[in-house]
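Presented as structure tokens, the chain that follows is alone, the form predicted alone.
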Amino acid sequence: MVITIANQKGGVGKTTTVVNLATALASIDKKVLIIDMDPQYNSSMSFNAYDSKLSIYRVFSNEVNIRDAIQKSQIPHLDVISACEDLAAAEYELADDDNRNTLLKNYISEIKDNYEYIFIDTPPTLGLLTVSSLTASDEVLIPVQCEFFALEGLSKLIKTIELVKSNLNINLKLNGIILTMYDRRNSLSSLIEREAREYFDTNVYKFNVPRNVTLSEAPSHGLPAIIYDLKCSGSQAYIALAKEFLERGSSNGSQ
């Protein structure tokens, strides 16, 4: 299964979700690959796997075979394909390519059978990199921070997903919405949660990700939070989310 983690707003926890959800699944022996499609390459750095010479950009440029771009992380069962700064140029370099939206899908088809889950981390835009990621995916998972304007941005993203589904990927499904940076002491967090659950109903995951210092600190050590500090509230939230992720997959007949 290929899952894109997307939100056009930055700082909502996309990379944190990719890194820790993937690690949680790998820890129970699921074979997992992360493809970093964000030119800021934070997912790659979270595993000390940044390598511009083996990046997904080099794959797009036909300089590297996608199988050769795969790097093993320090987490058993978890591999990474790095991003790099040059990936930002792909938006322009591929603009005239009629197959630009399906390139990633075609590359992934070569390796898809080797993994149970492939997670794609996307940039904070709704440009080519995100659209091609959605086109290549079976499902999309949306992290949403519990802050003002969050739901307005979410509605825009849902419309984009529907457009991709109508025009490029008829099988694309919404896996769910994860509320991040939740602060139970803050009335705004409670308000955002209430409105999200009222409007999007069961699409919203039961467990929220709390605002937690360790989640921000762990990447600087080149480690996912659930490896850096398993007992912190953020790590425990992602372990619970991984369990719910698997339950949702089972109920949908997925792997």
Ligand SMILES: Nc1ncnc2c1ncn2[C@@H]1O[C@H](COP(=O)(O)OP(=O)(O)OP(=O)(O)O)[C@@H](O)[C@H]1O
Second form
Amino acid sequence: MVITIANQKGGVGKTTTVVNLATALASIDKKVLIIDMDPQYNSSMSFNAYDSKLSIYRVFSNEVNIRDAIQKSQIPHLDVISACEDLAAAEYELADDDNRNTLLKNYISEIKDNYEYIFIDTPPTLGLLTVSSLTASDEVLIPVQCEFFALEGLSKLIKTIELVKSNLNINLKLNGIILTMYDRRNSLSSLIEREAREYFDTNVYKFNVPRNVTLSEAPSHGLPAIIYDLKCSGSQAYIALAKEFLERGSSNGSQ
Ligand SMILES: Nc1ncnc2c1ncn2[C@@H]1O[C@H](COP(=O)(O)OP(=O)(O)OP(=O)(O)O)[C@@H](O)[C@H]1O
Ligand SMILES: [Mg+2]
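Any chance you could show the form predicted together with the ligand after that form predicted alone?
Full assembly next; the chain just shown is listed first.
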């Protein structure tokens, strides 16, 4: 199953969610691949796996076969395909290519059977990199930061998902919405939570990710928080979310 993590708002926890959810699933022996489609290559860095020569950009430019771009991470069962800065150029280099939206889907089809879950981390834009990720995916997972204006951009994202669904990928489903950086002491957090749950109902994951400094420190050690400090509240939240992710998958019959 291929899952894109998307939100065109920057810094809402996309990468943190990809890195820790994928690690939690790999740690219970699920075979997982992360494809970093963000030219900022944050998820590649989170595993010390940044390598511009093996980047997904080199796959797009036919310099590297997608199988050869796969790197093992330090976590068993978890592989990574790196991003690099040049990926930003793909947006306009591929602008005239009729197959631009389905390129990634076609590459992924070569390796899809080797993994139970392929997570795609996307940049904070709704351009080609995000659209082609959505086109290649079975499901989309949306992290939403518990901050003012958090829900404002969501309607644009949902519209983009609907457009991809009707034009490029009829099978695309919403996996769910994860509320991130939740602060119990901040009434704004509970307000955003209430609004999100009222509007999106059961699409919102039961567990929220708390604001937790360890989640932001772990990447500088080249490790997912779950490996860096399993006991911290952030790691525990992502473990709970991974369980919920699996339950949701089995209840909608997509696994
Ligand atoms: N629950 C959390 N508690 C505290 N800090 C967090 C939490 N989640 C993420 N962060 C930190 O907030 C920043 C933004 O998070 P992250 O990089 O995951 O967001 P993003 O949506 O991927 O950003 P971008 O749009 O730039 O790719 C990072 O410094 C990250 O370490
Ligand atoms: Mg990111």
